[in-house]
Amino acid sequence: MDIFGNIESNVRSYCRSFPDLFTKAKGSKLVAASGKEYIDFFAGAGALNYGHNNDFIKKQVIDYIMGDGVIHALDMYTQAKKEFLVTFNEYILKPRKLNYKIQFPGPTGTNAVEAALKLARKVKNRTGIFSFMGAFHGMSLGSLAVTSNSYHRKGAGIPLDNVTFIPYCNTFSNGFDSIDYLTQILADSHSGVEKPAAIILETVQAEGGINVAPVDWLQRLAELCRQEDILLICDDIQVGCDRTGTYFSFERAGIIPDIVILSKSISGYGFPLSLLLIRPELDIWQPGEHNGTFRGNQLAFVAGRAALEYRKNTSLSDEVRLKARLLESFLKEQIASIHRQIEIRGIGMIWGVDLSRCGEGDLAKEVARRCFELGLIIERVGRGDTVMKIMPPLNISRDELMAGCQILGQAIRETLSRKSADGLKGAL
């Protein structure tokens, strides 16, 4: 492993939390060079909703490559792009009566966020953006400006301007109403805050600690944006593509954002791809005004179309909702009971186990380390990284899902027990 430390940049991150040499992956498991298997509750940070090396998707990708299909084409017309657009329209947009134009920006989620912010400012001729405390939208300068994490923001090296942060729906526990606060800011000529071009939103804050916005709050926010002529941008990069039990995370609230951002699992196989869904009247771009050499990832188009077929053929959304009930029941009955201060939050197949009030020190970090030793890959999120984020592939088997949850429970119990014993020793 010395080659990584000697040659690769210090910026590497996940390998520090999961320090093994991985050689294979299938379904919901990663396999190390030693042969050790790990259950994956990380799923490529949400890029692998359909599992590692999904056979249905893989076959179509291989067939395309073997047939010498176009691999690189920028934004030229190709058969692969056409089939993706047709399938996405037929399977996703039409059944939901959604009228959106589709833009393919650069292949990363942060590039799609940049495009959304640029377009909103261009449409409304305003410079400001409202974002929420706890938000994560990416690491390039524009998307970093609407990201609230101070650790990440410090890496910019320059001021990150033109963004006002608003408390998320559950930022404070004293009954603070952030929609009322927003309304007052916009109505008060002495608030010192100018009307923004857009409000960017995650309906479920994933990196922020698995914070799920209530339906009523989302509806009030959408109505406020409509009344005030502010664009509503929904960042569905991590919690879209069926993660919450519906294809779009905002469906449960019955709202229709002006712009929707998709990436991560939209490609179906871990290939880089992102897209914007734009209300047609907002599509005022001039040709090439937002471009990029890799904005037309042909393999991602092929895999993305196959993923849409796969989810339809397997009734994936229904399966997610069934597993969600199983997961919620286990977490609330078996995990929350371990310690009275554990808090459980989530929806669909993204859940958080909040350990922030269970004791001093790096409890969550130690729990994650013990999970890894026991064969479970799980990430920490939220303020202070104190929330264990459960985000397996959506097609994980129920047996593997429960096995991973059992490991998490064991790791929490063992860590709390050891820390309690250490505390007793220190008191003697």
Contents of the next structure:
Protein chains: 4
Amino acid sequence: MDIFGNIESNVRSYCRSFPDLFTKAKGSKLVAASGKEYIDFFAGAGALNYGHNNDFIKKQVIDYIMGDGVIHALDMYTQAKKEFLVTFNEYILKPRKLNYKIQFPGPTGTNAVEAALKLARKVKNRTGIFSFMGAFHGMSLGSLAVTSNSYHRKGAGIPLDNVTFIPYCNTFSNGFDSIDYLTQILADSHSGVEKPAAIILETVQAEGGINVAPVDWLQRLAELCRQEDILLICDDIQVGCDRTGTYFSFERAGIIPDIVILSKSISGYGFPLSLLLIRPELDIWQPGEHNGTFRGNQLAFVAGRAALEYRKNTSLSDEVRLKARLLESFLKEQIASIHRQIEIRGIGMIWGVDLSRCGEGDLAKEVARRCFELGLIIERVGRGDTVMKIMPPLNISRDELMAGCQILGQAIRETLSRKSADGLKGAL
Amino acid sequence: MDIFGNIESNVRSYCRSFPDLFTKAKGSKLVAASGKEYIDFFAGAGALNYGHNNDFIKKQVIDYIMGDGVIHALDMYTQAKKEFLVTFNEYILKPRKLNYKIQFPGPTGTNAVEAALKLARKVKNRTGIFSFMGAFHGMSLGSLAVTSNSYHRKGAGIPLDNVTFIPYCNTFSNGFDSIDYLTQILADSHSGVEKPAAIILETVQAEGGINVAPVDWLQRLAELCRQEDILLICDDIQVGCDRTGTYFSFERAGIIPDIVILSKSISGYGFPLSLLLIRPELDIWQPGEHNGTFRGNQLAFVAGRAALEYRKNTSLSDEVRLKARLLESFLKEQIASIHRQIEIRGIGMIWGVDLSRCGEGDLAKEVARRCFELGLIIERVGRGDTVMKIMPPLNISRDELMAGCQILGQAIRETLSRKSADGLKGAL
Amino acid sequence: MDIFGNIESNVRSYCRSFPDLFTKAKGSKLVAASGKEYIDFFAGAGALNYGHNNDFIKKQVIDYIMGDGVIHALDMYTQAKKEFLVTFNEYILKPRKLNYKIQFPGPTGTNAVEAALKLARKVKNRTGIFSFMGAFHGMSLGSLAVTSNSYHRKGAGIPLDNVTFIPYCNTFSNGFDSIDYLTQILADSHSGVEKPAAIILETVQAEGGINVAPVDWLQRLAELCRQEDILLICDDIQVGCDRTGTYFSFERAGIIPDIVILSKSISGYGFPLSLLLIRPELDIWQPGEHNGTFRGNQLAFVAGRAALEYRKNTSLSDEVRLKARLLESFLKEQIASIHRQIEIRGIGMIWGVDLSRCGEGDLAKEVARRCFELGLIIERVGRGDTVMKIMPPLNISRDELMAGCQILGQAIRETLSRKSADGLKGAL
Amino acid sequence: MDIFGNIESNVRSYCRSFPDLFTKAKGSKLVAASGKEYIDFFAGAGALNYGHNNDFIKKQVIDYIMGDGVIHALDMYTQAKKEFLVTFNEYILKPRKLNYKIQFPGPTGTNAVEAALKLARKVKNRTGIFSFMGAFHGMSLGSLAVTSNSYHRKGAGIPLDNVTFIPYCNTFSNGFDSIDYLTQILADSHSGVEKPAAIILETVQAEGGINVAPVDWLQRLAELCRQEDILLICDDIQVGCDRTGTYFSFERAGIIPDIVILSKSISGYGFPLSLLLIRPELDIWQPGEHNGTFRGNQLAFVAGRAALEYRKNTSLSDEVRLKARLLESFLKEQIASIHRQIEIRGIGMIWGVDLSRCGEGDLAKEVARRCFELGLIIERVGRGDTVMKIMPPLNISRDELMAGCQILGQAIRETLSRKSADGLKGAL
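The form predicted alone done, now the form predicted together with a further copy of the same chain:
Full assembly next; the chain just shown is listed first.
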């Protein structure tokens, strides 16, 4: 694998955590060149909710390519786009009584975030955006400005302006109430903070450490936005597409954001795609005002439509809720019991095992490394990368799910034991 | 097609110029649901240099999907990426004695431009970037700041800072010399302009109106950057990948940029992909400092590697240069002769027919509309969208190339005649 | 007085609150052309701590002008500057064991704030500044960015960047603790807020509504700055020069800011002057790096030195503390008793009578207007300008002080009665 | 003089060029503590057009202070302000048929520039400002952003945004025409430069190196602003108040700026004062929207009014024009003849002797040092501080003027001889 070290930029990262050469993948398994199989609790950072090479989707993808369907067409009218739009409207929007216009920006999450911020500023003719501490929204300059991680922010090379960060719901000490705080600074003519065009929200912070916003907090936030004439943008890139047990993550709170951003699993097959849902009265874009060569990825439309059928045919939401309970039980009973300082947080099929208070050192890093040895791919997130993030494909079998969880438990136990032994040795 | 108007955002644009429903595509032809065929002089804005559904590439794409190759893997090590890297290195870099590290950012051009600007600022620890008037680099906030079109810039909703625009080589009046100007403001302690981290360059401005930078201008610019310790970033997104008759557009000038950006046709099949070539000593990225879920689009690696083989097997560069002469002759002889104010500009297989001085009104728009009726898809670029852009797939057959050119000539003649007749009527 | 309306810009403001034509002034009295005398509880917004036309200072000013002393010399060496420096060092710095370098920027408070911010950013090589909600630091772009009042901020016409606002000590609800908040966001790698170069502080917010920071809060803030390597800038423009009962306002907390800004009463006679006190190791200015034609106002040096002698000869600090008690007693007993929702806040000889919760409407505005009719000049500050600000010259006689207070009491009582009567009428 | 080195900040600058301790001043002479007299070709950087301690003005200043006139009153109505307004209107505006509102911002030039920029952005609702290369407008953040000197700009510590620099009229090579350039970038939708709110102009760049804009260039600029709906701000801080032979420097071109900024000699006696002249329809300030404690410096009003009388009584403009010819002749005949590479530039009583092309090294610095030894105070300006700036009080006697010029000539000759001798020695 020297080729990567020799030719690929030093910026590469996941390959450092998962140092094997992957060749094939199916369902919840990744297979290395050596034949070693890995259970996948990472799921392409959320892009593979329907599993690797899902056969149902695959068939339609193959058929489309075989038939010389249009592969690239920018934002021209195509059959593939039409069918995606109709299906998304029929299967997702209508049943939820949601009325949104759909925009296809460049096919990555950050492109969509950029579009949302531009549109919000244009609609409200205000320059500011509020974002939450712990938020992750992307790496291009506009998205980076609303991303809170200092490691990434430093990469900008210029000051990141026009954004104010607010503590997220439950991550600040001493009963700090973010909504009260927001209310107060918006009401105060001397807060030094102008009313923003929008507040950008993750209902569950994934990169921030698996922080799940309570329903009433989400409702109070949405109400505040309404009262103050501030747009609410929901970045559902990672936790939309059924991840939390409903198609959109905000459904559990009964709120309706002004703009919703989807990406990652929206194409169903790991193909790049992203989209914005926009309340119709906000769709004041001029033609081509925001553009991009790969907006409207046709093959992703094909796969995305198939994915919408797949999730419907398999009653995937129900399945997620069932497995969520299984997962929650295991984590709270089998994992939390390993060390009294372990904290379990999550919803649906995204869960965090927070190891930040279980002693010093790179505990989580070592746990992840041991998991990998044992055949489990699992990411770390949160401050200091100390939270193990469990995010398998939604259609993972219960056996594989439990097998992965067992590996995680074993890795935590082993690592803590070794650390404890090392500590004793160190003390002697 | 009401579905699009009802559901898709008002931001859609190309569909307004090319209002038909497309279903299939092959080579240099797009096919509508009605069965009508169109010659494609647009080529996915440069993403389809090797033609729609190129059979050589298609076979490898199909095989990969059929074999359950990894489709999504962020920046993990995969067989598909490895083969792409090796092939790109062997076929492209080594023969040109180029020594670059390769970075895969999010798979759109603007993601790559963002990465390049961040890296340049980080390397040089300076905040400014110089860009050229007429430049187009993308729609996310960092890329938009170096894009000159006021229509797009207004979309930002905030001031776009840390960029200074310089007149492009041959687009300013009265013998203005951009390199002299650059030299002077960099030397002047009272120019008010700080030395930038980088200058971002298109060797041929495509969106800016098909402006081809002369070789000596490119050489003087590169030399100035070297002397002043400023990075030279070449955005080869649209005119790289053989478009100008060499693989990289800057080869004709014998210069070596510090950072090169490729996208569009790099995947060969219209799949989203982009990459940066970085001089090794500049590759000071920290792991994951710039990231993105769809970086490392595996299927695009497969198609991209196939495309590199395809271009080699078919001696595509030679073919381009031959057809370029054919094209140039036709345009200068058959098109320029229609009206003495028509200006022809271009290189390789990217040419512009500048109609801006052929009378008033939406001449170019009407020409494009008439072309579309006659079965030719052709885009307009430049100030006021007055330049017809001829950019077919590179492997278009000579017959189709000539057929498209004939349609363009017919459309210009007809439109000018009608306008002239209207003018006479208006004068009566 | 039509001349003013006809010729002077609409920006004029205090003349609207105090609409008389003033000709002469002495001690704590302003005299109008009509002969009407006003007690001055405004004191030139703090520039007249030693009274109008103080005879002791006046004599030295007259002598200097009569003797053709240098009046204007930028930052050349002059006898007047030398004597000021020596006296300030001997009388103020040495007795307090303070070791500061002195800089004379342009002679207004905002010029000095600009210099302080530039120096802090230069020293720390960071772009951010923290400021407090309610803060007022000036109207030029750098100072305005750290000023919180939205009315003033809107005047900038561009986004005001590189500043983060933090709630001030005791102005936020529910036991919010600013120091805890600061500690948390500085410790959190995902707060989205970079470590600032400096925190700029008023120990008593005057324009913000007479908010007095508690001693322990000031101490915790200073300690936090020390631990986090953040400069502490104390803007003592309005409440320095003996206003709070000690020469510097921060003396009561025993803290030593890294940079101190003085202006307003530093010249003793209402002449423009400002200065920075800089910890010697931070004085990394290059010669002339910050300049200005009126830096080093010679006549202000003469008057300023005389004022330093005057305050010493008259034991002014002791006098302030005595009168402060008198003032506090009166306000808490005679004024607070008028209405149970009146809140009294203050220290030394700067006090606020907060009328914001005493019913609706422009109560404070009407009280100020009635005071003016009755011969008292008094300003309003705070959110909505609802706090009457009592800030007479420090050497006001006790009789005049009490007379002014009586007028204020009368005005509040009368206005409340009238409002109450109006309310009754309105209700009938 | 150790006291200064020990206590005063390293930022002090002019004292390094003129290292003597000054005590008294009269007319065009400064007197040191030692009794040594210096002819003043510096004139307080333009603040002393009417000479040091001008007796006519002095009398009125003394009378005002003796009579306990109001010294400090912010922007309240005072007799002193009224008389200044009336006199300025009668003596300056009306005879020139100028219709302006007058604003008194904080009493330094940079405060006034800040106010002008804020007002322009507010009026036009645009964020950009154009400024000229070589321009100097002040050190606070807004003014610094339109100041071109990189030495000063670096002091900001943050990027200085929202300003575009344009080459000044005659300082760029090869027949570059700034007005053509401006016209072109404003007309070009792809210039990357948005239409600015205003262009800020010095009709003579003083700090920039004594560059005098030709009349037709000024007229074309004014016309361009009018056509493009861009405000023209004339910063007449240094070359207004009769310096160029007319009261306003722009009178020679017959143009009428939208906003004019005066400071420096407007108070006539070296007291801090500045003002804006605003076309009435642009005076959309809200009351107090821009403020400052020392706006409306009363003693400066008294002196300023006296100065207006003085210049009228002495027909100063005529006197300036006469002496200008004398000065020009001397410089072009006696100074330019010393070395064929000396360039003479100037107008009225501001002239530059450009030594930049007379060999290497700190020639100008040594000339200035030698002048100082010989009893002449003279500043250096321009790129590299290589231009000797001749700017005596306007009422300097012809004898003193000639005496100063003789010293300058002697210093240049001596320094060139010595350098030449050193060069010979170095060559041996």
